[in-house]
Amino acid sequence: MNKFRTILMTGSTGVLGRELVSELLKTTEDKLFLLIRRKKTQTHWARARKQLTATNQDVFLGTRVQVIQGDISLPGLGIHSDDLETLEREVTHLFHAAALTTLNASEEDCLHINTQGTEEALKVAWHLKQKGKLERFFYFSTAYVAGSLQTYCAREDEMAREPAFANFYEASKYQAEKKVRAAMTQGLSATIFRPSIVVGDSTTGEVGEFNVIYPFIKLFAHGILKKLPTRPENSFNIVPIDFVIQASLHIAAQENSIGKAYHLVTQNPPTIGMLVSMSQMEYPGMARMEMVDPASFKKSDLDLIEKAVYEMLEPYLGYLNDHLTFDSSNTIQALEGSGIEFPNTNDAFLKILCQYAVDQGYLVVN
């Protein structure tokens, strides 16, 4: 990526956003405008400083990194008119990475942040295109816009006609991507990235937040979850965050990626059986879990505590009984010759993820 860009980024304090910022500062000369929400006890500048200090990149604050106060849940992303004029003069690329990724979040919150937030980001993009010099819009969707509760091969340049959602997160991201695709047909130069379940670094296991698949592993490891309606051969598509960052930025630099979507997934997803076997071998003191055939599983057979845990876990179950497969034709072509390879998510990788969680005290095993 040799072309100098000025980027406006939403979601820069999230799991993906933090890594995008760090990688862009390390590998490019791009200037970044970070849209950050003010919190009660922290200004938007203070939040940015804390984030950049953690990666030893705070030297860029105020020079290559500028901070704009805003909120994706507000009209126009809550950007002040003076800041908007600055963005009109400078911004050439917009990365919309902000999202509510909590799988058990309410329908209202998911629609407000994921769907309506994307609609507001698109409005800002159109404004910067018409009044400024915006060239590209990049949107981070999810591989699960098809809905994880079905057997289906999701194609990169299509949306499922009959999605089967496991939670409001999937539904809200589906609606959001539809809005981005509509903007594409109207002339917005947009590119869509569809990562699957984003987990820790492929080498170290390091991750900014333990979410999505990690809470399930924790319930399992701590003996809170004793029965699970799944089969050993069922897979779950996880993807290390370093692959998502490297692949998306490489693709973003390609002019021919305009108007396309890209599945950032593993081509050989691990199975529930692999996870259980690895856990029992590496952590013999870890609690055992019984896998129950989903066809014969009855919630009424659970005791009160197990039932409460199961109900908390229900929005996650589509990922643990995953029958989705993903066409990656666009991604394969875009990464050809780049040296960026699809991740190997075997049992050794599962061990790396779990060991990092143990080292950080998130998982407590004997």
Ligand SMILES: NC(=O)c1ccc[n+]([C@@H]2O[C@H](COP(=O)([O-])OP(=O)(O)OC[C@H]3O[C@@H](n4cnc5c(N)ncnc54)[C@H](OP(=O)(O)O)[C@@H]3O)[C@@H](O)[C@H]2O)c1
Given for the second form:
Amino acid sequence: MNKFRTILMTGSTGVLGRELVSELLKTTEDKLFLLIRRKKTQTHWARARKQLTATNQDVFLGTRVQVIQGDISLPGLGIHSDDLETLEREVTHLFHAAALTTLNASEEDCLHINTQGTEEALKVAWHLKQKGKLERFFYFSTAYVAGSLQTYCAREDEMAREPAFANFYEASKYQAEKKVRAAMTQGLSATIFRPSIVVGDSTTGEVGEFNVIYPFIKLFAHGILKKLPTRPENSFNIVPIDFVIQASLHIAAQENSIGKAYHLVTQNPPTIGMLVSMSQMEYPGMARMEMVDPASFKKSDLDLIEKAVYEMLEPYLGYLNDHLTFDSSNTIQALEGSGIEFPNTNDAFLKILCQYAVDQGYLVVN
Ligand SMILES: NC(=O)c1ccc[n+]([C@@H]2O[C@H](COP(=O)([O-])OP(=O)(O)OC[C@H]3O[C@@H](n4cnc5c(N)ncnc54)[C@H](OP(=O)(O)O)[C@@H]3O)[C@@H](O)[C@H]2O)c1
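Next up, the form predicted together with the ligand in place of the form predicted on its own?
Expanding to the full complex; the earlier chain stays at the top.
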């Protein structure tokens, strides 16, 4: 990764974005423009400062890191005209990683932020290509644009015709990726990354935020939800964050990744049975999860509280009844000879993830 780039990044305060920023500052000489929204009383600059201080990288603020205020739900990403002029002069690469990732968010919010937000990011990209220096556009999609409720092998360079989605997040990301693909055919040099469920670091379990799959595990570990309609042999595709960061940055630096999509997934997904046996062996005090055959599972058998919690978690169920497989030919080819290995998500890795959550006080086991 020798070429000097100036990157505009959305979503830099998120789980993936924070790691992308930190890694880019450590391993490249790239200049970064972070598009960050104001939150409550915190300005975009204050938020960036706090984030970079946590990784001892605040020294780069104002030099290699510039912060601009924006909101992807607004026209033109809410970028002020003065900032846009600066971006025109400087930006060569745009990473669009901002999204609403809450799996039980409303259809309206998902479409507004994920689909319309991506459309706005594409408009800014076209503008920066035509008026400025933009060379490449990188988009963080999800492996679940395939629809987590179906059984088939998802391919990287196509999209399912009639995907069965478990939630509005997946549906809105599907529509967003379609827009990115349409822009590719119109000549935008775009590359699409499709991670599965991002979890902690492969060796330490460390993760910036316990989101997506973690709240689900917590409800079982704490005995709030006891029955799960699944089978022990069902797998769930998790991918450590360090692999996603290393692989995406490596692929982003390749000239021939233009116009392609990449599944950033594990090739050996763990099963629910593995998770249950690991937790029983390692954490005997942890509440037990009972697996109920999905064919005979009835919501009406749950007590009132369990039923309410179950309904809240329904959008997640596709991920734990995973019959989807992901062809990763493009990723395999792109990583060949790089030393970046597909992750081994075995039971030892599950233990690392749980132990980190226990050590941080997120999971409480007696
Ligand atoms: N984590 C996963 O398991 C996973 C898996 C597959 C794909 N992905 C994709 O990877 C990307 C990054 O995911 P993540 O896990 O890092 O998400 P995350 O932790 O939920 O972070 C979301 C990011 O988007 C920003 N954002 C949301 N709405 C915004 C708005 N209206 N304007 C400006 N910024 C906004 C957030 O900013 P604030 O800090 O201001 O809220 C935050 O920086 C997303 O596109 C996601 O769909 C994630």
